[in-house]
Structures are given as C-alpha cells and as structure tokens.
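Next up: just one chain, as structure tokens, the form predicted alone.
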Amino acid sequence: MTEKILNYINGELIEPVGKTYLDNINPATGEVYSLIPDSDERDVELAVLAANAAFPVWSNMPVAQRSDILLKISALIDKNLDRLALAESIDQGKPLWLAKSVDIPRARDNFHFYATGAIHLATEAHAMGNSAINYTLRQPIGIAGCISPWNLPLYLFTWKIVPALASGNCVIAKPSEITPMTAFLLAELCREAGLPKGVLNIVHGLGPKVGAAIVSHPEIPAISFTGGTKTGEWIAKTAAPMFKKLSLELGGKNPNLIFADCNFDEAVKTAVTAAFSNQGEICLCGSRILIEKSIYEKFKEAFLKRVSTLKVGDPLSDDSRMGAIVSKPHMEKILAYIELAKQEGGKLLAGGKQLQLSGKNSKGYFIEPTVFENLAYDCRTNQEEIFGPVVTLTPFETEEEALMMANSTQYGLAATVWTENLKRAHRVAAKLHSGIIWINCWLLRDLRTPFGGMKNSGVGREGGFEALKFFTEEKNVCIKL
C-alpha cells in the first residue's frame, strides 16, 4: 500500500482536518509512491493552538535541558542516518550518496550545533560610569514559523527549526510538499527523543493553502523562509505591515570568476562540481562561470572533458554523480530554459536533452549537464536563475569586466574567485555584490558564519549566533546606581 505521510501536531502524528491527500511522485521513477497530507488553515490552528499551549514551558525549560534534547535527536539522526539518506534519495532524486555525506550529516550537525550554540549566547552590559548600568535581555519571541524548500529537504529544514527551538520558541514548520518525506520522519525521532508535545509542528501541504495561512497568523510572529524570490515577495507584502520579523534565503543567480593565475586543475574540478551539484539544483550552484579570455579555451576544453564523465542515473546507483530533477514540471521549466538558450544564439556545447533511461527509470526526470557558450552576459539565459543543470562560459578581458558581468543580475547570493593572487582575491571579494564569497573553493560551510544574499537574493541573516539571534526580542534594562 502507499505510505501515508501525517501531519505532526501536539506531539501526535495525525490526517489532516479536511481528510484529503495529494500524490507525492519519485522523481526518478515518475510513479506516485506516497500521500501527503492537503493540509489548510484549519491545520494551521490547531498548531497555533498547540505551541501557545506548550511556550510557557518551553521557553522557561533552563537552556541546558532544551539542549539536551535536542542533542538526542541529533543522535537519532546520525542512528538513522541510512533511512534518512534514503528517504531523502527517493523523495528528491539526489544520488544516494550525496544524501548519506553532505545532506543527512547536515542536519544531525544542524541540530548538535545550535543545541550547544544556545548554550554559549552572551548578552551585553554598558556601564555608564557610576551612575547606571545598562544590559540586555534576549527572550524567545513566541511561535516562529519555518517554511522550508525541496532541493535539501532535510539539512533545510533543520537549518530553520533548531535555532529557533534552541533560542526557546515553538515552532509551525512546513517542509516542501515535494519532498515532505525525512521531515515527516523527523516526527517519529522528536517523539523518540521526548520532545514535549506543541513545541515543533510540522504542518504539509501547498504553499497557498499552508504557507499563507502561517505567513498571515496574526499569532505567528517571525517567519523563516527559503524558496524563490517572487514567494519571498508576496511574504514580505504580507507580513510587513503586520510587523513580523522576516528572514528571507530567497535566489541566486552566482558567478563563479576563473582568472588566469588559477590553480587550474582545481579550478576545473570545482567548477563543474559547483555547477552540477544536486542536478544544479543548489541555490549557491556556480551557473555563470566567467574565465579569463586568455585560457578561456583551455579552460573550456578541461571542463567539458570532465563534464562528460558525469553519469547521470538511477540515484540509488553507486556511480550516479547525477541523478532525477525534483519533478516533471520543474523538468519542463529546465528544458524550456535550455531552448530559450538556443533561440539567444548560445552555442551548446554539451547535453540539452531530457534523458530517457530504462527499466524502472525509464518515466523518471533526467536532464544532460548541459553547458552554453556565446551567451551575452545580459541575456535571460544568464539573468534569470534556472535552478538546474545548466551552465555558461563566458570570457572576460579585465577584472574591471569581470566584476560588471559577475554584479549584472538581481540576484547576490554568492559567488566564487579563482586566483592566486591574494590582493586580486581581497580587491575582487570587496567588490562582489554577493553575501557569501569563496576564495578557491566552493561551498566550504563554517556553521558559526553569516549565511544570506544582498539585492533579490533576499533579507537577513541565517547560521551562526546570527540565527539565535533572530528568534529571540533584545529587551535594554537600564538601572540606576
């Protein structure tokens, strides 16, 4: 029979008020493999309803007890982590071993990080001579809501719920209706590890039915989001004259900047890894690669050689470096981009097809890497995020040039230098309109450091104290001596 995935409310796995499910579909077999709930409002409230009845609790729970529950779930997911991995395999169509070493582990490290970070927060005293003495207060704000997207469902997910949990709220969380699959699994081990009842809700569903209505409760006061920018948009006019805390993680458009002096090998070998990654399908993929005009054809030549050792396969293949998109219509999107590319005189240089496999596979959602050339830097091929396998090669003359077609889109998300030259690296990082910028390497991750986008690519700050801090009120109590 088809699972049946179930919302998490008050500590209890449950159907959904309206009784009613949508198909969640394996993207690498095109076949519909489990239920998701259809969730509403009505679902919404109940949550609401449960985390304002467990806050008191929660929030006055002395921060070593939360932590220590949260450290047993983070042990649960390290316990689980096959299960999990293969989960988030099927769900999404990441190769399997990409979701055993980078996604699984992300959000067991998610949860150990921030449950000992909400340990170690520090709030600040002024003293004013001898005459008064100012500090801070850092208090949880109340029921957070976390709205997470498909590509990295679980390590996403994590990302936005733990902070919030660690700094002492509740939380309403909806994880993508795509790929709902390990975030429903986390249910069972936050029941496994004695989470109280009402302190995390995972409510699923559509965005317009859902996500609306946790944006719009007048009882929910911050909002965490990741997903596209025109989302972000309608969330921003929403929640703004409400004056809701917003964090926005919303698009990337991201350049990566291939300059003569690089140490080329590496170069090479990160920059098809940073563009294929996840089937492209990572907000900090490298889509545009700019490279210096002087060893733009060597560089080209190198890459595409790489690129086509790229199998692209079942995920649940060991040798499958690439495998499903997340779902068909985001399969048609990609390939509709791929034709656009044609008809703006891009050159194809490799793949530019849907790939048709067989066997179990055969109705699955696969697409060639696929890399263009002869692009104009402004054109909608490498102005507007794809969020797939595709990727362009332009060259540049000057750093001068460089840093224009890099800082050309809406987008400012992050971005990656190739030099080995250190003042070209802090001269160029300087200038980059990106909030993350990687200096010969590419997605090297400190938890403890500011993660976010200037321009679209969205508002605020998450990782670090950064999200500690945001889920909680300052509060100044001044005192006279």
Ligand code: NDP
Contents of the next structure:
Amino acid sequence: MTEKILNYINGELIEPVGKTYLDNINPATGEVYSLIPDSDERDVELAVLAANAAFPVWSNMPVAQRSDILLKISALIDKNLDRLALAESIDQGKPLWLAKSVDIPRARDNFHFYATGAIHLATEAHAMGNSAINYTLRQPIGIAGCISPWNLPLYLFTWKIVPALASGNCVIAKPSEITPMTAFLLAELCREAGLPKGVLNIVHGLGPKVGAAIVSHPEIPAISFTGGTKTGEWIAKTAAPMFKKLSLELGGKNPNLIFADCNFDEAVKTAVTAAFSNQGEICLCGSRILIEKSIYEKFKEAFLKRVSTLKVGDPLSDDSRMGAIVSKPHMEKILAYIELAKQEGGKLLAGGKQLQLSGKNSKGYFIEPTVFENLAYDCRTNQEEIFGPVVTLTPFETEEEALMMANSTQYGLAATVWTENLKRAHRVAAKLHSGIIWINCWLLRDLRTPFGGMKNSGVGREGGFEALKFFTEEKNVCIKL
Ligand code: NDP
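Show the other one: the form predicted together with the named molecule, since we just had the form predicted alone.
Below is the entire complex, every chain and molecule, led by the chain shown above.
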C-alpha cells in the first residue's frame, strides 16, 4: 500500500482541503511509493490562521524555553537518524551512506545550532555622549514563509525553518513536492517534542500552487527561498510590491581553479568529490574545472582515473558512490545538456549516457559521471547550471585568464582554489565574484559563517546570526537622558 503524506497544520496531520494527491516516485526504481497532498491556497489559508493564532504565545515565550523545544526536536532527529536517512535516500535517490553521514546529521545540527544561537543573539546600544542612548529592539516578524528545494531535502528545509522559529516566528513551509518525505516525518517529531500547535505548518504540493500562494499571501511578510534562479526571479517580482523581506539562495555554476603549485593528489581527489557528490546535485558542486596548462594533461589523466572508480548504483548499497538522479524530467534535462555539450564541440572523456541498471533498479534514473573537455569558457555548457554529474575541464595560461573565466557566468555562489602559494590564494579569493570561497578544500562548513551568493545566485546571506537577524524586525529606541 502506498503511504499517504499529510499536511501538518495547527499541530495536526491532515488531508489537503481539495482531497487530491500527487504521486511520489522513488527515483531509483521509477515506482510510485507514496502520495503527496496536492494542496492549494485554501490549505495555505488554514496554515495562516493557525500561525496567526500561535504567534502571540510563541513569540512571547522566553527564548530559553523555545530553545528547549527545538533541542528536543534535534535529539529526536538524532534518535531517528537511520529511519530519516533511509527515507531521504528512497525519496531523493542519494546514497544511503551520504544521507546518514551528511544530510540527517546536518538537519540535527541545524536545530542544535539555532536553538542555542538564539540565546546568544545580542542587540546593540549606541550612546550619544551624555545626551541620549539608543538601543535596538529585535522582534520576530510574524509568519515566515520558507520554501526549499529537492537536492538536500531535510538539510535545507531545517536550515530555513529553524532560525525562523528560534527567533520567535511562526512558519509556513513548503518542501519540494519531489522530495516531501522527511519533512513529513519531521512533523511527527515536532508533535512528539511538544512544539505548540500552529507554530510550524508544513503544506505540501506544487510550487506554482502552494509556493505561489505563500509568496503572494499578504499576511506572510518574510520569504526565505532556496531553489532555481528563474523561480527566485518570479518570487522577487511578486514579493517586491508587497515590500516583503526576501532571502534568496539560488543557482550556481561554480569554478574550481587548479594552479600548478597545488597539492596535486588532494586537488584531484577533492575535485572529483566536488563534481559528483550527490550526483552533482548540490548547488555548491564544482562543475567548471579550470586547470593551469602546465599540469592539464597530468591532472586530466589522474581525474579520469579516479572518476572511473565511481560506482553508480542502488542508493541503498554501501558501495554505490553515486545514486539516482532525483526525477525523470531532471534526468532528461541533464541528458539534453550532454547532447548540447557534444553539439558545442565538447570532447567526451568519460560517461555521457543514462545507465541501465538491473533488477529493482531497472526503471531508475541513473547517469554516468560525465566529463567533457575542449569547450569554450563562454559556451552554454560552461555558462548554464546543469545540476547533475556533468563537468568540464578547461586549461588556462595565467591567473588573470583563470579569473576571467571563473567570473564569466551570471552566477556567483561558490568557488574553489587549489594553490600552495599563500599570496596567490588571498589575491584570487579577493577577486573571485563568489559569495563562498574554499581554498584547498570543498564544502568545509562552519555554520556561523555567511552563506549565500552574489550576482544571480541570490540576495542576502544565511548562516550564523545573519539568519536570526533576517527573521527579525529591527526597531531603534532613542531615549533622551
Ligand atoms: P525550484 O526553483 O524549481 O524549486 C524550489 C522550490 O520552490 C520547490 O519547493 C518548488 O516547488 C518551489 N517553487 C516552484 N515554483 C514556485 C513558485 N512559482 N512560487 C513559489 N515556490 C515555487 O528549484 P529546484 O527544486 O529544482 O532546486 C534546484 C535549484 O536550487 C538549483 O538551481 C540549485 O542551484 C538551487 N539551490 C541553491 C542552493 C543555494 O544555497 N544557493 C542550495 C540548493 C539548491 P516544486 O518542487 O513543487 O516545484
């Protein structure tokens, strides 16, 4: 029997008002394995009513008490780690070991980090000599709308909702309709932890219906969105005339700059991880690998050797390094980009095809890790986000040329630099047009640091106190002495 996912509104797990459901597909088997509420604006309206009713109690609760409840949820995520990881792997297609070691621990840590962080959020005071003193009141906004994507489902969902909740807001959240399962399971844990009803409401369904209803609702004054740049553009256009607070974390086309003076083995190993982790479906993946010409051939050979050892297989097998692509339409989009790369003159060095597995995975969506060279830095393959296991290798002669190519896209999310030359590392980091720079590493994350992109990769920063501040309204109080 297929499991029915339910909306979480006013503390209850309930059916959508319209009583209609969408299919939820396991991408590793191609089979429908659960049903998702096909909610609409009526469900969002119920969530708004519940959140408005819950707001006075939640926002006035002492922060330490709010923190205790959120810490309980963190502990429950930990207790249910194996169950949540399995659900994430089945829903998303990612290897189970990855969900166990990264996604679910990170969701737990997001709760822990912001539950404790909110206690330490201080406000400023500005003394005007002996004449007056100003202090800043930082108050919750009301209802926050949080919309998240399918690539790191529970990890990114919690990255948004927890700072909103910790700073005293009620939340209406929509996970991606492609990967709703762990948000549904989280609702059960919130009930178990005693989160007051109406504080968190999770409405499942399609972006253009539920997502759009959240963005357009006049009683939801802040929107935190992670997803594609096109969707972000629509959200910005819709929310701007209502003067909503907006945090937009959007797409990327991240360069990985490999200089000849790098630690070669580390650079090769990490470049492969950065390219193909989570099937290349991480907004931070390094998909444009720029290599100094003097080591280009050597790097290419070592990179390809390592790529040839990556096993694509059943996400539930321990030895699968890569699992399934999240959905059939997304797989088709990636395969179309592979064709485009060939048309643009790309030389295929590895992969390039859909992979046909056997047995229960015979109808799953798998793609080989794919590597191209011989593509101009400004062709579409090198400029547009593919968001899959497809990377390009491009040689450069000078630091200036590397920077020019790295900065040539509309995006500016993350960049990686490999060099043992400290001066070069600082110089290049300062000149890259990216919000996040890794030197001699990738995806090393400290949750206190500002996270986000420049250019078309987004507006605003998440992480640390920034996120708590985003979900609060600042008020200056000036007292004449
Ligand atoms: P989408 O933009 O398609 O969707 C993101 C979320 O927005 C989903 O929940 C989606 O719902 C919803 N949505 C879609 N249309 C609307 C709408 N009109 N109004 C409100 N909400 C809507 O992105 P993907 O899910 O495909 O995610 C992949 C993208 O996310 C990539 O571009 C990737 O780079 C980016 N990303 C960015 C990150 C960052 O931190 N900068 C991190 C991770 C991913 P539904 O699923 O039902 O369509």
